[in-house]
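What follows is one chain in structure tokens, specifically the form predicted on its own.
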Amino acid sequence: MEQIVSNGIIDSYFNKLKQYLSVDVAIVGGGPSGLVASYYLAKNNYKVAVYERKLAPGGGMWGGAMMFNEIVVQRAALHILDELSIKYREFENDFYVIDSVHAASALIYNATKAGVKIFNCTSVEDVVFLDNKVCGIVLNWAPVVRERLEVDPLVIMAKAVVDSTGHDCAVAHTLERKNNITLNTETGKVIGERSLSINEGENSTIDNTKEIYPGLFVTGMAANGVSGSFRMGPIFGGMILSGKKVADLIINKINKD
């Protein structure tokens, strides 16, 4: 019995890993915008994998605000919540509250049901850079990166890579630092996130969702961090809409190519 259990897990995982050594879209970071993007891409029959360094995907959504596990969304994002069967309640002037655990769980469920493969406990330490284009990710185990162990990574090839790493903008920072390139921002560099301004942050999250270098897209808080805009706190409409926008941008880009 013990060997059967271990064999089942090992065979299944490595079969999944081998099948996803090449993907249409590699999404780095399993927060709300990354999960929404993955859902819409998989729904449109793209091969998508999400790489999340923590044990559980969902990003900052789980904890709500200061561990009060409620979040807020505005009316503009409700059509996406309805599609994903996420329950909400209006409380004031077109603002709605949602149980954050319910919301995070629903995003994960819908993404995986659509066909997304989530590789948790993994860390993207670099990108594949060929012909002045981002063509994939360089992957290792999150504990290996955290403990700074000298263990070489594996490579996942992708037609598009999404930086959905939140405030850190980790993929964009790595790409810029290592390759002396100019990004699609006002300064050509990762500008860095500004302080909290909810209305500004919500609007700019969607505006800043874009391709910042051939093959590399940004979404959610990474989009604002790269372009030097504001954080917004525990309101998630912009994050959700940003995920949908980046999926649409990638679909259009892949279809043109």
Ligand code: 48H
The other form holds:
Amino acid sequence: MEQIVSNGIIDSYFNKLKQYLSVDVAIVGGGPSGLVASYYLAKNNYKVAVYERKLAPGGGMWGGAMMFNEIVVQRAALHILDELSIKYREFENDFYVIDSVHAASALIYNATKAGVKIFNCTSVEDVVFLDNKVCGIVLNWAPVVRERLEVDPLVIMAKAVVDSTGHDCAVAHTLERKNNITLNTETGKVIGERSLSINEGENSTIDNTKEIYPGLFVTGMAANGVSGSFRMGPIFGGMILSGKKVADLIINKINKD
Ligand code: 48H
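Can you return the structure of this protein in the form predicted in complex with the named molecule rather than the form predicted on its own?
Everything in the complex follows now, all chains and molecules, and the chain you saw is the first one.
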């Protein structure tokens, strides 16, 4: 009995890891934008994995604002919420509130149900850089990175990598710092996030969702950080629409296996 349980878990996990050594799309960060992107890609039969350094995916959604666990979305994002069976309530013309725990768990449920594999407790510490193109990610256990243990990583190959690491823009920063390259931004560099301006921040999240270097796409808060735009506080329509947009960009650009 004791061995059966351990055997089942180890066999199953290692099979999954081995099958996902190469993916169509590697999504770094399991916040709302990354989860929405992963859902639409999996729904279109792309082989997609999400790498999330925390135990629970969901990113900044769980806590609402100042731990008041409610979030706000605008009308423009409702069609996506409807598709994912997420419940909301209108409290002001065109503005809706959602229980943030319901929203975060629904995103995770819908993504995994569509076929997304989520590798939680993993941290992306670098990218694979071949022929001036991002071709994959360099992966380690999150506690290894956090504890600064000197343990070498493994490599996952991908036709497209998505930076959905939120305020950190972690993948874009690493790519820029380590390679003498020009990104598809106004300065050619990661510009950095600006202070809070809700309307501008929300609109620019969608505009800034793009391929910033061959093979590397940005979505959500990372898109605004990279392109030097505003934060917007606990309103999530932009994150959700940006996740859908990056999935569409990738679907138009790369073939699935
Ligand atoms: C693996 C990583 C790594 C790494 C980070 O912050 P998120 O929720 O990101 P978005 O862009 O989907 O949503 C942003 C939103 O939550 C938010 O913060 C808003 C709207 N703020 C506005 C404001 O004014 O403050 O999720 C990013 C995820 C997190 O779960 C991280 O743990 C994870 O990415 N992550 N995972 N490897 N190197 N870096």
